[in-house]
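First comes one chain, alone, set out as structure tokens in the form predicted on its own.
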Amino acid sequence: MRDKVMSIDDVIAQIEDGMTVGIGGWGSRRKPMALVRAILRSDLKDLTIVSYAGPDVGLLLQAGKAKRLVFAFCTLDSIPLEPLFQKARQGATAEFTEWDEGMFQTGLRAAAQRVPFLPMRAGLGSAVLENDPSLKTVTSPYADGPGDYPVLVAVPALKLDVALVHMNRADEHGSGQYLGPDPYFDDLFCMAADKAFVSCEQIIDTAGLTIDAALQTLLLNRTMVTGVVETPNGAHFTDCTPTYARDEKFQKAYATAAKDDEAWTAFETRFLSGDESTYQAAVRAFAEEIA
């Protein structure tokens, strides 16, 4: 088994302008911040974003790394709406495709299966298809088929040039554990993607995976992963249960900061104008003043 254990900035270093980049996660909770801070900080631009959205996706677009943005919804959950996404999104500064959630996750299926799209339901008689007229329907060939459906949508592969998924911990070969409620789609997005990348808070041992953890949690295996980093707090400030909680308070002058340019500026000089080891020590600073 091969050590995969890499850098943020070896795995910035595979993402080439104008690739599709999938990101995990659900909204603001258990995103892949830190790799997406190191985007950030790059020159990379003209990206494909692939993402169920949150925080990843405001500061990608606001920060003109987005030339197209994929995505069912864009929230900080807590915060109904993600104040950059609104920005850009009314300010028409990228391309958008929204697709029903479950149009989404069945986009990511295909591109898993390497099959170019796959049929379903969802979308039939909603706008989704008025919006986006690239769409295509089929009529199923079996005339016994369950249902009476026999035009279904045909959801085309979301296939990525690279994911970025983040994990509550992993082992130096690629294996990749969850331990909160929920895994949403981050092993979808990684076997959608011709490279995937995990971020986590804790490299351990493989035998380590399977202490005080149910197995199901393994979520990601090794051949699904290109290479792995450990960052602790990286997915900061959205959640990382059972690890850390949402820090609301951050997200809050988040969004604050986000509605006033001038904010904005003095935010960004803060937080995001240095590297990751900056931008903790930034966050540990500011929960200080407002303890």
Second form
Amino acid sequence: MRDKVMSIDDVIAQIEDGMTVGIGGWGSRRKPMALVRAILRSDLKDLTIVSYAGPDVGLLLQAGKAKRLVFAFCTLDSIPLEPLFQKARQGATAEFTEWDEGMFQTGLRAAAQRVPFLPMRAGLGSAVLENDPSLKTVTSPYADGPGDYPVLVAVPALKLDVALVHMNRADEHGSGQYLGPDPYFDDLFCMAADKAFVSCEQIIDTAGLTIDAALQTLLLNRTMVTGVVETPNGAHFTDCTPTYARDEKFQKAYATAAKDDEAWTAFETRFLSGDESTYQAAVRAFAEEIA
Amino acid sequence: MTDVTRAEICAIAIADCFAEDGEIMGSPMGLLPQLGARLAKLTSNPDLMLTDGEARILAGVPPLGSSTEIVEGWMPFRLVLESTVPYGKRHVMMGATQIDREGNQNISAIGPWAKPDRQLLGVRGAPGNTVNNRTSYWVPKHSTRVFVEQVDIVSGVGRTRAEAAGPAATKFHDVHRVVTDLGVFDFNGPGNTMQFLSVHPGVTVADVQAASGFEIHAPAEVPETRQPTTEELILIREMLDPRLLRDREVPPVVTG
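Next up, the form predicted together with its partner chain, please; the one we just looked at was the form predicted on its own.
Next comes the full complex, this chain leading.
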């Protein structure tokens, strides 16, 4: 079996300007933040980002990396509104496609199943169909009762060039394991993409994956995965339970800085101007400072 | 048990929204909806299924702010979206930044969609919820900013728009009630518009009209929202919310 272990820089080298990048996790939970931070440092531009959005999206919008965003919400969970996303929406600094969060899952599933669309009820009657005029409806070829051929939303496949997800553990061949309560949609993101990259807290021996965890925690199999990179604390400051909880104090500092240009520049200089190890060192210093 | 507060009246009114639901999943968004749904599970609807708001279905009924409880099942986001919502055995109570006369709701943004004046949460699951599940709304501060002639971005779908979208949109469409700090409403007024079901003790129909950006249909007699029973007050005060979190969302107005 192939060794798929690579570095953060190797992953970024596989992404090209203008690509559609799906990011796993949900809100401020189990986001592949080390990979997102690497995109911020890169020369990449004009990306389309597809995400159940949290600070990953706020940061990419603020850095001007995202030309377009496909979203259903953007939140920091414990802080309901993502300030950098709000700023980008209110300034119209990128293009936006807003779908219902169930449509979003259906679009990923269609891409994962290699069909052009899947039908669903969500979206009918709402502003979603008006604000994304590319969305079409489809008339069921089957009756749902005498003479009733329902008109449903034809949710188009959300095809991705690249998926980025973060797991608690993986092996070197690409088997990925989440140990928290919720898989989110990370398997769908990987299957919807041409190439899927998994960052994880720890790369361990294959035999170790199921020693202390249920079989069902193995969310990703290796056919879905292109590369694996070990990034300890790599979901920081989002939640990566049970390995670590969200860093609420850091998130508060992020959200506060994001509301003021000068404070944001200082935050960027302190935390986002170096590589991942520089970031992690700055985070440790921050934790000691406020302790 | 005197001095019933406005928050307690609201909790009772919310609990009553879930009373007839039977064995379905309640999805109460926000603090008072959680209090009301938990109260319903302890009183009128013991079959109600509730989660910790994340991936765990809770067998029992913990106090607000706690999810320490026996887990009876698994409900990650993917199962909410692909199973529970389209499966239909669910009653969601969402918040609303705006609601209009025809029962459309907005949680997405204020102002034009292309360049909003104020970006909020996004439409989230509101479009899917409203065409699949019984849906109610909770508004902690009834005002002309919330109750508007026409919402800016239709997230939750009202009856008239559902009908315009066709039978697939109306088949399971069921916007049930709106509970606010002033009263209880539904959309069974003329032409499926908003109407009074009750006003809370100490509130008049005129008070509500003055706090609304459109005229809410008022039947000839608008009753008062019912008072809690002694059992309900004990459950709220001693068990579900001993820390008075409810008063932070709806400041005390002593009514009784």
